[in-house]
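The chain below stands alone and is given as structure tokens, in the form predicted alone.
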Amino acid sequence: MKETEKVLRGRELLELRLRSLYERYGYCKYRMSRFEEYSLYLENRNFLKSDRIITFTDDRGKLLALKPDITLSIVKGAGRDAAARVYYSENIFRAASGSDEMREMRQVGLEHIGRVDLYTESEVLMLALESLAAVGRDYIMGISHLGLVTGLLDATELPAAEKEKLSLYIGSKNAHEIAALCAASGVGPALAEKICALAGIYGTFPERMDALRGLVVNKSTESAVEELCALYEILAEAGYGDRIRVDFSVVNDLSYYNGITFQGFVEGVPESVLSGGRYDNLLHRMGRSGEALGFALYMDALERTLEAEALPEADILFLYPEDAPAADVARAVRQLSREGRVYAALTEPENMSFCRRVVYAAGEVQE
């Protein structure tokens, strides 16, 4: 089997597993066209990871674009006050990370648009963690809360431009620049120290819980810390405590995002393979009411992982001889299919990957 075919099969199997996962929690498949009106992306350029967009003019003279983002299309497609619980498997067109080359890339993810409470947040985070687990490698997720960032920035009473600089310094963990800007702008040393501390926070929740509580300066920061701690308790009870890290390098554009934001990493891939967060502000900027939360898994970022260790093509390989009664073979396959995906064959396919081999011999099914 060619390596490209192995990768493709790995991707297909992973997408099937994710689809089953999301549908079990009530999310429906969302399908969209390959392109949108260019104006949608022009008006929300800062939301995109890149401002390079492939455009073309249709036969009516309207300027269209191959979609570089899926969330914008889903928000646009939802009614003004409509709720949506959807997942997707779609291709997007954008510049590759660290390159000017435009590429077609695969994303799988989900969006929850409507009322977002603490349970909803824990559910989406759990599904993101399960999505990382489905890749089959060791994984961790970094979580932050933009309410803590905005609360500290608002306490400085600085102009918007200076706050934006500070948010960038927090995301890059640049404590030196934070201290310098605060000193030059007259921010008190106690508050400046808390902002520097926020930039340096990283670790497990039990290790960093006291440090987080030490950053409370107003209602916004207090609410953010309480929400983070409550989410951790729910996820830890579900068995994900050791997979979560507090990480305030996960700071997205504050004009679009609010609340929790997160990134996922898997062993063997030197970049994040999953990202998501709360984006009520995007809804409001697009004239929609309500709240929203979602994430995307970047299939192309996983390509090297899937290539190096393709997911098994079958849970059970069932081999039977030519003289085996067809009725007996059918009965055995039906029984085995209750335990997983079965591939029945006379001989073992070349280079096939599977978890168990079962054979039919002397009238019996044997491991």
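Between two forms, the rigid core is the largest collection of C-alphas that superpose within 1.5 Å. Numbering follows the first chain given and starts at 1. What you are looking at is a predicted structure, and each value in this text was computed from that prediction instead of being measured. First, how it differs from the form predicted together with the partner chain.
With the core held fixed, L18 shows a CA shift below 2 Å between the two forms. Shown in the overlay between the two forms, fitted on the rigid core, is a CA shift at Y320 of 2 Å or greater.
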Given for the second form:
Amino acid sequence: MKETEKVLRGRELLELRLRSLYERYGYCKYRMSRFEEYSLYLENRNFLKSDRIITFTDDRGKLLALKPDITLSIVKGAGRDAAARVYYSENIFRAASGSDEMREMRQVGLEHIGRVDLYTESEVLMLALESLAAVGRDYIMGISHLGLVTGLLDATELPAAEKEKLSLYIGSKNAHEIAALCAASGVGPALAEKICALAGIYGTFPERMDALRGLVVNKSTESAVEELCALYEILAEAGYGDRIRVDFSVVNDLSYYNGITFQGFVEGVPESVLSGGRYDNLLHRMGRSGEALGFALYMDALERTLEAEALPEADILFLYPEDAPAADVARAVRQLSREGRVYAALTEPENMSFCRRVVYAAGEVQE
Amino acid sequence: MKMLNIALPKGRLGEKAYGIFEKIGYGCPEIREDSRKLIFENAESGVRYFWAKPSDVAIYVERGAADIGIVGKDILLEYGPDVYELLDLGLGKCRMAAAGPKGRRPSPDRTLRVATKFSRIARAYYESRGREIDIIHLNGSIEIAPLLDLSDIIVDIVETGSTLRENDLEVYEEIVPISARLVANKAAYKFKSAEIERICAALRGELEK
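Could you drop in the structure for the form predicted together with the partner chain? We only have the form predicted alone so far.
All chains and molecules follow, beginning with the one already shown.
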């Protein structure tokens, strides 16, 4: 292990740690092809955050795409009512946030498809938290429950377009716009106040427990609050209590997601580095039965924090004269490579960093 | 206490906004002095200000160079940055409007030629009404476009309407009211929530006065 860690840098090392974490909880590595039929994305356009996809036709004229997403392919491959407990680390192709340019990005993620109960949810949340911890910086995870969001939005009895606007405002914690829209469309002040409160709530669970319970308006909101509190209890006991926050600005497309959703942040990265949630609705839309939950880590967003301390380019610089027999040099290098990373050269390269310099002279290796 | 980076839009709006920060105890006397400094810090109250081009403030905040910032709703609608919009400061009130030559409404039978700096806002507005438009993106002096028959109408910010009047133009429709908003970076809000909430509450209190 030590030997591997010496060679792996930043992102690779993190991926290794994540993989061993997921394996320990019974998830298998899922490897997939880079291409997918374009129709899969066409049918589920809103599931993807951006509709920009790189497509091409194969030699039989079928339209293929470079994968912009992994979850859809896993669900597709899981079969009608199959269960899957998998993790992946794959490259995907999508437009970078805040830009139109297509980029190849690395994503590590985990999916649990099949039966999802409270324990499963807590396990996936714990793995998401541990994944953030593996980065080695201060981290925070915001948790929301879409049952509460949809419950409150449905209670307004507004048309879908207005509800969608409200959900966007909740996502940007925009209470003033929520109040204005509610007032303009005749939503009662008591309910409007609750939706504003929902958008504004942020804090640890013990701090916000009362505020949470204050949001209950019907059965579905009540069970959502119960579920959140139950999850908090389990995670707090596992020692993550001060890492998680109630935060309803984690909104995802309601036609795919339901139940808990979450988003992870790591100090020093200005955007979310992990996002996940419950997506039973996606399963049902794709004609599958069952329940599903998963998350993904954005390795590119994390890259800035993983800047490994600058290692010297070589442990040992090995200089040999031109007239040295090649076989002798080979033997010497082989010997030295057991002690560290060797860089063999005739002359010392400019601007090179190394720890030891070894010279081959008169048939002998000298420091 | 963690230091808060605040991006202010250069110009009148930014100065007004800074005035409010000063009133609630987050002043930084240096900033009023005429200097070439770009960044102003008040370690005591834990804030650091810098001036940015108004349309860039949202970018500084979205990318985390600033934790919070003051930005016009017009910019937020046009660029759609992924930030929290925490507060309507009610400063710099104006409206985004469609305007054109006085007393001469363009025929609904033709593609509408729209000159604007705010392509996305204009497109979204006319799309929602099912009207086909031809966007002519200009970077300034929008009012001249209908006068030279470059466009039928303009979509632009209207404050007092005096520029429109002087050029024999009038507002046809109001698209959306605009004012300055306090925005926050989503990650900064997580790690500096106490500081940001404190400043937010103080601003809210000051605005309600």
